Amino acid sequence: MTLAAVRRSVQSSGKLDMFVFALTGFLIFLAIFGPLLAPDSIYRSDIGNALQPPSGAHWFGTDDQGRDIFWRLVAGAQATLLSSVLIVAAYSLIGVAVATIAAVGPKWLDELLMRITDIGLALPGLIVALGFAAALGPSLESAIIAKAITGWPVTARLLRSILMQTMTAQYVVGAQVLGASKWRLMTRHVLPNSLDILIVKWAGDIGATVLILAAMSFIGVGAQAPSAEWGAMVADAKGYVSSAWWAVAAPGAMIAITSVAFSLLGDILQVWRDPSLRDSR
């Protein structure tokens, strides 16, 4: 069952909307304030307390270094979620800039930028990102830069198509006849009126980027120990799946919950943006 199908099954009550907004709001709160709430001990080893199961003292248990997993998840929300937001924001800016220049610039520049975009779309994005991250050196910063560099072609191609359609609208053509410049029309009217579809896409992209960032940390080209980034936590605990399942299950569950929450948020925004879907509720 797709996320859209899940949403449609309960959208008549609106309860899922409220739950998703509350959940994403809570996750954003953790991403902003999590490191301030967590104690300093989450980065200090306590071997005598290692691999303790969930209890009243440690809600999600402890890892192989004796660190409290719950508080590491709270602190790690910033490394995982805010990094994902930063990645989406970075490649979105690049994509918007490329699409805008292509739509307004001369024909040869449009062709050049779109052929570069097509090359980017033809390459396997994750593999290229892994290559960039490995070349820059394993770190969270390298993973952010690598994914931001490789993520823009989809936004550029989609927005360029939307902009070219909008530029043929009657009000745009009429304004050009009256002497308005293409750049003025683009920046003041066409571009602002064309971003709503992309905002829906970007919300879902955050969820997908959380998974990708965690995967890059898991295979060793992203965040490194003792970072509390969720993918790095799964990587650190992968050797204890049979003896200390909670050390893997807790960060894995947070990655899954965050990814699904932002994917559902994108679906909800799509319903709100499209009057035909909204009226069918």
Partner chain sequence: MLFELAHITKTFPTAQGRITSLDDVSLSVGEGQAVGLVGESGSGKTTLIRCALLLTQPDGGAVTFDGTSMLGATREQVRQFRRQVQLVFQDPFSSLNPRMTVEELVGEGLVIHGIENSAARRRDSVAEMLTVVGLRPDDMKRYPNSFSGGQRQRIAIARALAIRPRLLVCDEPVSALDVSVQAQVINLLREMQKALGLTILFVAHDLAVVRHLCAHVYVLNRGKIVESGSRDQVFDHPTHPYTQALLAAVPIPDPRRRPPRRQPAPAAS
Contents of the next structure:
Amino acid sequence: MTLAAVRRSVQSSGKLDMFVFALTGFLIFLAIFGPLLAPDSIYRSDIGNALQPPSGAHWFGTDDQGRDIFWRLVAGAQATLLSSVLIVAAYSLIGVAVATIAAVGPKWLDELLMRITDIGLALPGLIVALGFAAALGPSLESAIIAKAITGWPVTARLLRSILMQTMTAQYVVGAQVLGASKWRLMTRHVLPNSLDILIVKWAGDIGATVLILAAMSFIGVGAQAPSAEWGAMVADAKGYVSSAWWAVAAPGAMIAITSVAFSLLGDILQVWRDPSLRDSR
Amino acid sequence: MLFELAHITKTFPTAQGRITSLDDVSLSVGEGQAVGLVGESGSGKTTLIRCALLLTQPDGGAVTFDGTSMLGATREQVRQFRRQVQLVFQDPFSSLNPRMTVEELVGEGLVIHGIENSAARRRDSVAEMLTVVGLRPDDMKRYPNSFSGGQRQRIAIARALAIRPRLLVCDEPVSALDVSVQAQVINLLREMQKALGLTILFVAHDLAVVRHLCAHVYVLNRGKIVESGSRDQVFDHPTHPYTQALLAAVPIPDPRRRPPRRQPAPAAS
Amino acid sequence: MPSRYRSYLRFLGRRLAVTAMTLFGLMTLVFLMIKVIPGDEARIIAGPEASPAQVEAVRVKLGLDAPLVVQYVRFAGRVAQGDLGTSISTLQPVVRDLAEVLPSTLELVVATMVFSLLMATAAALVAASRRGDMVDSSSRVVAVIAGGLPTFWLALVLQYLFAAKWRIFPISGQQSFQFIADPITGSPLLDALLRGNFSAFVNAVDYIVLPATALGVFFAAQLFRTLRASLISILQSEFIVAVRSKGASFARILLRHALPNAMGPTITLAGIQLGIMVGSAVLVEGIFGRQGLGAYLQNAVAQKDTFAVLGTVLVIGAFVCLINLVVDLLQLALDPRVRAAQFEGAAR
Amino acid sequence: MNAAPDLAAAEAVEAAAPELLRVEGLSVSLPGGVALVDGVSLTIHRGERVALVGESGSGKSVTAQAVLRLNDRLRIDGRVMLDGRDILSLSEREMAGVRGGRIGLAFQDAMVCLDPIMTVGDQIEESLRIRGVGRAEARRRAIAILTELGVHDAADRLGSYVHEFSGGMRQRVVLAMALVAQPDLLIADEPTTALDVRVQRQVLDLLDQFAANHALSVLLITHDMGIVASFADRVVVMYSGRIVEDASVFDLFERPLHPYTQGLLAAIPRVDRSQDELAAVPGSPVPPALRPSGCAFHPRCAKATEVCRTEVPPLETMGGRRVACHHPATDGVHAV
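Could the form predicted together with the partner chain be shown next, to go alongside the form predicted on its own?
Shown next: the complete complex, the earlier chain at its head.
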């Protein structure tokens, strides 16, 4: 792609938007159906075929076990991407619950929850997740659990401040004057006008979680060999990078593409939510 | 008297100690009257509205509606109060929930108070209300952001009046509107007052608008009522220095009444 | 001004109290985490070959037989005295271990942050001043891609290309053999500077370029996006038009007005990033053979070295709290509105 | 009629004073082609005070900023002659000299038009420092102008920030910033709209006195007819990006010729007398993107005919004033 083409595609954001939708849609499709599409051979070693460079038969080459990297990437989408989607969904739910309770509950409860949130925010997620995952035994499941229970503080903080702001909006006061119950105020007026920020955040968070989940596999506390989780594939291949660069390059590129695609999706949604942000992100 | 505030006092804590927002404020609004409350920014008028609408508990004093004391009222009494006292805000852009259609907005009070439980009949009520305030019934399906400021203020008025309240509190309802549109909304409020026998408490900083709309006027300065009386009394023969200064400062839209042009001051370089 | 000085001190006192509370909560949390999760510490410490009797002896010796509350109080008491326990893998006090590995990580993190901030600020100034044109568009494309690159993968690729293949930078370690000297601070970069040894400094820089780049690209991309967005939003604000109407040149508007006003969110982000960076250091320290906090923690986790993990997490938590404090002070110094809000709040 | 001598005086100013700024056929459009301002022409003489009046979307503020070329994203056509020289063709560097130096601009909301993290002293002095004035001299002049604008402890207030000031003080700072480099023309964009009525009167009086002291020309942009009547010599009324009427303040209030001006004046409630009904103009001001064909006001105009729907009325001179209407009120005014 020439620079002029990059420029055109960024400027005519309509086309770029469509491309991002198609790409994220395709990735989610892989995450759901990937393992069904991939042939069984990717789980067996075939030493005779080891470390083949990319070719017509093996588009992205083979690894040290002679397994086809392309099909391993297809199969591994589930472990990487679907897990990330689940993680974000899980911690967003926790975050929404904590924020809502803090916003509508008594003041002491708000204080308590926000102090706990502060403690959660004071620790790098990767570090806590590392401790969790190590304690539960290294596996994809424990990495998912660890990330799911350490991801909520940011969401909770953000949403609480938005809820507090929305609760003082004039149309909420208006509904109060009209006699609306607390339940109606929250469900009809406050939450619908506060939660859209989360939808935007979800997309970007999925991109970030893909990176973290892969990183956890890479340092050995996430998915274990012979899983085709993309971070684990990079970890597997790092020992022979000088003889088979493609075995590191291909899964790394997939992680990057997925992460970029979802953060772009987040940007697009953000512009939809607030068109004045166009071009400023 | 339909509505009375008696000796309302309200203070807030700040870094420099408690500041007094309202200091022994009393006012009363008779059924069918339009009463104006004039106040500049910082006069306490926002706090006064919040106290009057039971959104904030005053430190002392009494709020009485239709003979019932509303401070310490039962849940049912407050519900009745909410049905009979409504509010129109200053800014028609932030006072309407952007995610509700005009039908939902105008019909919300009917739902909340169980006045019209059938959706079809409710739609008829909303359509009728929209016609009354000068909008088309077809506008029902649209969202507030597709209307101009003046139209939004009509929607806000329709929303407040749909449950047929007896008292309408207006918080600077025209100050965010263009001059040519202001007059439309002022005229609409006057019509509503006459046609529905509505009682209006009109809070504003714009003296001319208050003079035009209200028969009785209160002047609020630094949390205190400094002057009150009939419209002509207050505007033509103000007794308090604050009211006099306020009236003297209003620019009159008539060039013949301006003072002669200033000459260069001798001290100027 | 003495009254402002006092306000600063009062603010600092209040923030330190909050920090202490946070650290206390953190300590409790970490302690519970270690205790609640499955796995018998006494057995691990005693080693796999130990007899049940030996395990019991270890349990009694370390006080692991006491009720949880008692263990917690003892633990908290020791932490208060600066004793984070003994590591079972290095058999040294955890505090001493940490003192050995911390300088290396701090050196990496600080170098990375300086690199990221410089890159991001320069790029954001150029992009924001040429908004919408080709330079801006391409820098945004680069930033989006850079923000999605997995750090560990980038480290491998950089190492393979720049060290193994083209031999521009060393593959791993922190300095060449001939420059190794008794540590002053433990950071080769800083030590060389303190000694005034220029070639040793250049050598240490050589070693840190690749890990800092691998670690920094992601953060620099984030900083760029944030700073560019705030610069653009500031440049669109009304007071910039007012400055322009006074006859100010664009350079003056950008550097004297837009940049100082836009730095707030970027400083906040950089503070958050420093904490995350310490965590992410795990990813590159292993690859580039740096003996830092990350490598230490990774090893401690693998060995289920309770006190080492606890100590490391607490130190990182304390570091994050310290950064937060510094960021708050910076914001205070930079923005009079924050000052007003904080100092008036302090009087309440 | 007691207005007669004043009227004569105002016309005398216009005739005697030389022309300072002449805007000819100024059009300002968005990148998409929507004209925010469509062919505006007006003249300001030395020492004259012109009010530019309009509602939202009328293009009055856009006109002001276009004169100083402050928005690079907008396309500007036409000519802006300052002392006979077209400043739209100046280089950016020369233009920077005009901004603040020849033409000062004061904004409505001081809270958003002052740099929140720079002291007000630095901001006032900046106008001078840009022009190479030394630090001490700049400080001296900043104190002098603030004092003239009624800030008594000016020297002590220079180290303060915007948020530490009251609304009236902030607005004085904004005026000081625009005036400190001694421009010939002040463009004041709703300078008192955000203020309470008593403070507004103070600020207007200060501006009045300052303009008198320094023979300053003022282009006052406002929607408030009360302010217009008490400050301006001449009034230019805009509607949907075009000038609809231009007359001396006495002529305009006494005999408005354009139906829009008439409607605007009739719609204002008066504080000095009780009225029964306000004559409201139906409908709302149209944003420029939705400007109808022909006369932009025709959908709201009671006198509109077929020609109003199809043809844009030209701004025609009649009896020393200008009006753009196919059916202007002509009672008492005869075309020259």
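Residue numbers count along the first chain shown, from 1. No experiment lies behind these values; they were computed from the predicted model shown. Definition used throughout: the rigid core is the maximal C-alpha set that superposes within 1.5 Å between two forms.
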property	result
Residue 206: Cα shift of 2 Å or greater between these two forms (core-aligned)	no
